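Presented as structure tokens, the chain that follows is alone, the form predicted alone.
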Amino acid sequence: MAGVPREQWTSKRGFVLAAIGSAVGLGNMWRFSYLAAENGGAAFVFLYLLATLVVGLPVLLAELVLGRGSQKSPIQALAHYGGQRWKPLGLLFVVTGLLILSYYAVIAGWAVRYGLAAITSGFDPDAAAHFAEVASGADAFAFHVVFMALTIFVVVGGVSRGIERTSMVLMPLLFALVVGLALYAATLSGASAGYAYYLAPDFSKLLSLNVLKDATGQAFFSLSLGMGALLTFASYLGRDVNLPRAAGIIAGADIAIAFIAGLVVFPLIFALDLSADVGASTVGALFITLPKAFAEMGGVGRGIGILFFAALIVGALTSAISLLEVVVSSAIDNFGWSRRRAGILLGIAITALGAPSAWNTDILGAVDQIANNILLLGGGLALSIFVGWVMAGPIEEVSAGTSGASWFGSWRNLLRYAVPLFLSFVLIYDAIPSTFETILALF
């Protein structure tokens, strides 16, 4: 194991790119959508955005910290700092990833099987019953196959030739396709109901327990927090790097990505009168709404839905690449693997795990509810303790790369006190609760 040479990133651009890119994808285009719709829009956005500064940011930056700072992947990251009995958080979050990846390549394989549609013979009228047929089964497996092959491609390229140089292709074309049919849905003529749908706020929905538990959870799925992404990309960058100014690009990127696809998910959906079946399905929302709207915009929508999935796909794809990265960094670490076996050996694991997910909607949802509402947010937890509590010198860490700062004692004082307060209430108060009537609705 001690043979084997660290990878690096060539460039910190490369490196911001690609953690860009763990953050931002199906989280902001799939998930952020539904979950607003199912929240009541505006208040819905302002709290995730209030989650994603007090909370997420803070823990982003303790994973960017502990990464760089072991320059290990995740189990050997926590031993590195706290011992051997802090390993178990670590593999809590290669657990997390892999169990996220399983599923979340399932509806990224939906996106593939929806984007080769528009270009072959394009949206399906009936698009509820549509989705029906296709998001189970073995249709669904297959192309949750392809794209996990995809994934895999990548991840065995290596962390420069192939993370970083995919990422350096495909984020400015995920910001490129997404900014521009965010101004093509400003040009519809009912574009402006949904607006206000999106925007006007609703106080309401402020005070809802339930509605904040949703919002830190997609902060925390969206951002890629508590499954050891970020802390595995932070461990091939060098010391001369600005961690504080990299967390700020990547959270502020990830909150961009998810604010503008909501300026072209919901214009669309109201220029056509089609806001009553926003919240038809949860899991498929979007692949019924739009896909509808597609079809009834005729020719335009067609080519407006296959740049749409084309940015989905992309979103998608450099997420799984990093949480693919998870698993394949920590077995070269504890096993002494090489890149290529633990990539195809472990991917093809996670596409077997996925298998479920992939045959029914209501596994795959179940599993998204563990994973979102308690193994992000218990990682989360326990890992902004470790960096408050145990990790010697994160205010040190943290201070290599940057001229210093007064506020770093602060983001320290937030880890130990305020985030694991917020953390735990929103976890015993309802996340658990909601995610154990999900799992018993099962049976």
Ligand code: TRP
Second form
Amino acid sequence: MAGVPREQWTSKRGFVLAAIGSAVGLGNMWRFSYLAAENGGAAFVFLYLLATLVVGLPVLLAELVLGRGSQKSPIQALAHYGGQRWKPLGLLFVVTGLLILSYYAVIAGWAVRYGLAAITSGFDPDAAAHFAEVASGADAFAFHVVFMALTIFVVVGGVSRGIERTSMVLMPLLFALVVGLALYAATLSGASAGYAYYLAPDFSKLLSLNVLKDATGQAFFSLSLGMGALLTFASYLGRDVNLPRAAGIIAGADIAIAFIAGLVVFPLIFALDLSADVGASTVGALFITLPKAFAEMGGVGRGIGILFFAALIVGALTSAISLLEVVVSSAIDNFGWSRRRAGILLGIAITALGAPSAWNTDILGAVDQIANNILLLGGGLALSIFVGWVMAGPIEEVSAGTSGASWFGSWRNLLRYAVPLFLSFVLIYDAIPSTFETILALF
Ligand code: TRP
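Having seen the form predicted alone, can you show the form predicted in complex with tryptophan (TRP)?
Complete assembly follows, chain above in first position.
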């Protein structure tokens, strides 16, 4: 490609923090806790850990290898190693990114609204009615626009001056907020009941295919896998970076934050005896039950609530950045657009695409289901087959920057056999039928 050298991260640490920023987001707090509440607490947590380690981690490493090896965004990266016929898969990744960001920013917009309202007027005690009022319609769309504008601003700033600098500041802040909140939650009187629900497994759910599907979808969503987000971030890396080590750190941080977020959410819910509300869990759980808890806790609750929503917004922003970056870097690489033009035009397009989700939370939930249980899992399946069977020299690429290890061969075998088998199983036997049900339920 002409003239302009590819952007690079300034430091390895900057890359790792940006990648953790991508992984840690609404998925860890909003999605993880509502799925755990719905699926029997610890049984879900256990299957999610299993899915992250056995399926997520190998695919994460595959994305890093593809990105760093090709030094390209997804469409060109796939063409680089697989030829023209793999380009459509890259295009599917970009479309998935557009789709996920379109509703993700609506939820992040709710968080912005709750955070600002907490500062100016506190939490509404009738939390369910309040949520019903603000979760959809013109208000929801307005905050969606605000959040998208922030995301566009950072991405237009560039890889090292926009994304890296933002992550260097925000990720340590997020970590401190979540740990601080968990320590506070431990002092609440109902904390132990919360921990018990969260951490004592309901073994009957351990064998449920449905829980396994949700856990696998969650592992992919939470690690930002299956649509080339970490692939794109890795395309700005040099060959001196140890990719397996980076993958371990990213996955470890993602699991840790999800786990600690659970240590915040469940004690709060049980301290105020709101567990019945969580049983009726939907996409809104976090935005109904927790604000109700904060409202009942008075002045302290307001302060804690502000910190909680601050953490949520920070996590959402660094994740949204990575989603937009996939789309923007693809437009730069494929159409030769400037970063500024790509960021603004595509950002506006995604904002418009989010309108249906902002208008109706059932649509939002349906798009979330489809994106996760089909597009991300399907994307992960294709990625593992690609790196396992098609790409030449994945072992050399994964070895660059390391002193070599005998398990690299096992990694490739996982991608060839175990991961595709497992993902096909989850996709065919559960995710696809349940997604049809979700779509049908809309009518
Ligand atoms: N992982 C993020 C979260 O947990 C969301 C996210 C960012 C994402 N980039 C992604 C999900 C790419 C899937 C694919 O909130």
